[in-house]
Every structure is written in C-alpha cells, then in structure tokens.
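Given next, in structure tokens, is a single chain: the form predicted alone.
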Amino acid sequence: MLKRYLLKIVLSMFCVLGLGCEQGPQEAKNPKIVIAVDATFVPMSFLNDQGELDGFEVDLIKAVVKNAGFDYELVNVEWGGLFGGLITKKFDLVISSITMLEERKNRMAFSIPYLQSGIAVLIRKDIKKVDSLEQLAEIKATVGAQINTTSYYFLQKYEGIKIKTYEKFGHAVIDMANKGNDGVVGDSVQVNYYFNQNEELIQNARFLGSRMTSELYGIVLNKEDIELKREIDASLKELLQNGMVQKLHKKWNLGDFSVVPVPN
C-alpha cells in the first residue's frame, strides 16, 4: 500500500511539472496575427451590406495568411491610424493599397508586390479643352483627393492646382457631382470602379488620359519581423504563380488600369 501511495505521489508530480501523463490528443493551434485594413476603398476593402469586411484585398490577405499557416484577426482602421498601429505593434500586417515608396521602405517592410496600379484622374465634362494636369493647373482648377495618399502628394507637383482634401475618396466624387470641385484624383482601381458603377458619373465626367503613374502595392510589416515577411512572401508568391491572385482580380473587376505582377 505504501509503495502504491508513493507511486501516485511521484506520478502526480510528473503531471504537475508537465513531464508525463498524456492528456489525450489536442489540436495544435496556428499562430494568430492581427491584420489592419482601411475599409473605405471599394472594391479593394470595404464593408458589405452585411457589415462584413469584403473586397479584393480582404480576399487576398485571407488566402495569403491561411496558405502560410496562420490564424488571423481582421480589424478595420482609418487610414490615418494604419502606420502608427503597425509601428506600435497593435497590428502585425497592414494591407490597404499601400504604394511601395522608398520613404516608406525606410520605416517599414513590404512584401513582394501583389498589384501594379497607379493614379487616374476624373474631371467634369463641362470643363472643355483640358486634356492634362498641366492644363488643369493653367486654369487653376480645384481637384479633390483623399488626404495623405499618393494621389494627394502627386497633385502637389502642380502649383496651379487647388487641392481640396477629403477623408474618403467617395466624398470627393460626391463633391464633384455637386460641382464642389472640378475633378478628382485617386487610385486607378478605385476611380475605375466608381466611374463604372455610377451612371451619373458616366454622363457627367470623363477620364483625363489614362493611368498617370505606375505603382506597386505590397503588404506592410514591421522591419524587424524578418521571419514573418519570409513566410508571407513565400505564400504570396505561390498564389501569384498558381493564378489565385489573377482570379481575384477578375472576380472584383479591377479593370485594365491595374495588373497582377509576375513574381521574380
């Protein structure tokens, strides 16, 4: 009896120390990462009629992290809070049509690019004999752009243009319809989407040329997250090579102004 009692005590100690006692099969949980998006950019990332995050980039990032073996949490964050939240490590990843600028690369890391897009301009049809941004500058036109975006910074190159800023690109489009500005500048995918979805825009606005710039978009990470970047790059590269990203491009009708890049 004494021997059995002592044996039970020893086994109990092993259990407490985690050195023995099978608990039965347990599922290993995947590591969880937090992903931030600005859900104001139809058709890239937005809230659908059910109040759920939806869009090309939402579908894409879900596929990328699942393929990489991560669980995830998607959070909707206003544009102005994306980079600060990443740097303070509230988020692990940010995806929101973020251009891979050299200035940003100094502070943050980027995945391999998942889309090549750029800037497009819509102006009102009642503005005649204007076929370039230089001519818009000459007539001192008022042009709307979402604040602190590459479109906003792009406009600053044209001194004669009066820049009118908005928190959301859609607000700039509505203002143009009400003649509150002469035109709008935005990401070509976004401009193309708003134009094709709105009969009033088709009737009263026109594209100023074609795509003005060529920009690459990437998923943003902290620079010190080297292993996470490696895993995200590998997963994204696989989805680019197997045609998954191209299928999402077609699903969301991103148009001819944007293309899916071929990974190196």
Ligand code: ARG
Given for the second form:
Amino acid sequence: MLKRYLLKIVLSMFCVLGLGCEQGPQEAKNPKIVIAVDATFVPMSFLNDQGELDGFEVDLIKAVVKNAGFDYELVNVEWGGLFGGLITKKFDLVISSITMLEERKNRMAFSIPYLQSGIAVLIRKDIKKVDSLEQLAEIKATVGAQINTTSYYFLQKYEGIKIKTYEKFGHAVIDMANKGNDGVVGDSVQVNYYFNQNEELIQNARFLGSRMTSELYGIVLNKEDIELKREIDASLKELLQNGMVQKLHKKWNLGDFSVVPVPN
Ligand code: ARG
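Switch from the form predicted alone, shown above, to the form predicted together with the named molecule and output its structure.
Let us now look at the entire complex, which starts with that chain.
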C-alpha cells in the first residue's frame, strides 16, 4: 500500500519535472486494497456453505470499499493474527467486530464506528442461584472467553472468576456444552446467535442479565494511511446516512443486540 503511494508520488514528481508521466491505461483510480476478516464470527463474518466469506461485516466492507472506488481482495485471517498482519502491512484494512479501545488506538487507527454492541454472559442452567458476575466470582466459577477480546478484559475485573481462554469464541461454547466451563462471555451478537441456533444450548444455558457493556466497532487501519482512512470514513458515513448499513443490520437479523450509530 505505502509502496504504491510512494510510487505514485515519484511518478507525479516526474510529471512536475517534465520527464514524462504516462499512466498505464489499465490503472484503476485507486490501488487494490487487501482486507482481512476473521471468518469464525457468525453472523458477522464466516464461511458459508459454498465456502465463501459471508456475513454482516463482509457485506458491509464490500459496500464501503466499492463506494469509495477501490478494488479489493478479502483474506480470511484468524483473530490472533489480525493486528500483527495489519501493522506489518500484510493487509490494509481489518473488519472483525473490533471494539475501539484506547490501548488499540495507540497502535492503530479506527474508522468512524459502524456498530454499537457489547458483551453478554451465558451460563449453564445447572449453576443455580447465581444472578450476577459477583456471584459467579463468589463460587469461583470457570468462565470462557476468546483470548485478548473485550470479554476477556471484562472478566479480568472479577477476582475469583477463573478465566478459561480460547482461540475461537465457538470453542468456548462447545466447551460449555461439555461442562468444561460454567459459562461464556462474548460479543452479544455472537452469544445470541449461538443461543438461538442451538436447541441444546437453549435447554442447558441461560443469560445472566442483558448486554453488560456498550462498545463501538470500527474498521481498523494503519495509522499512517491517513488518506485511506479519510476515504473509508467518507464512504462509511454515506452508507450510515443513506440507510444501507441499517438494511444490512436487518438482513442479518442483528436485532436489539446491536445498534447502527448515526454519524454526526
Ligand atoms: N469485540 C471484541 C473485541 O474487540 C471481540 C472481537 C472478536 N472478533 C473476532 N472476529 N473474533 O475485543
């Protein structure tokens, strides 16, 4: 990405110096951008039955980059590799239900937010007389979360709770079904999706309260891609304002667990 920009700058300097500056006829308005998603987070981004990337965020990012006039390529990267790959320029954008956190903002740039969500807690029904996280801590419960997520950071605040971490959120849910943990914490959209899709889970688990936090999701970029950020923000803002993002929210049944923000 950066290299291409530098090349463009060098080429335009040739123009200024009158040294010839023909552009290849096949050159697109903008260079192709590479977008990484973690396709394990249904219904946000996942592989569908045809093995293609699909979901709310896949639809959204395609619309945003197309609207900004970019050619793009989507790559499937696991959660643990997203930030490192972005920083080392393996890709230009990441969209994967990533919460805008101050600590992350120090290292990476975020677009304007496209969704307001939060986390939800599901516990096994056979854990009786527990109605709060404090009580879960008192009984020294084991609670599962995906590593290095806001759910994981949230659980760290409760001394007494034993945190069991997983590379994928889905693994935490499977483990709960096998009584490997007493409950799970995850982004409310995913927790609800798993709950509603799975008869066994409905039989054997229950929600502890409702949405516990308010978090904003943003598209992540490299800090120095200032021009790209400007174009992505402008495009996203347009789609937030013209109802396109709201339409996708409806298409993917995100319901009350997340809200499309109105940009100012
Ligand atoms: N919103 C949470 C966070 O930013 C969890 C994101 C996990 N996303 C994923 N694709 N696995 O920490």
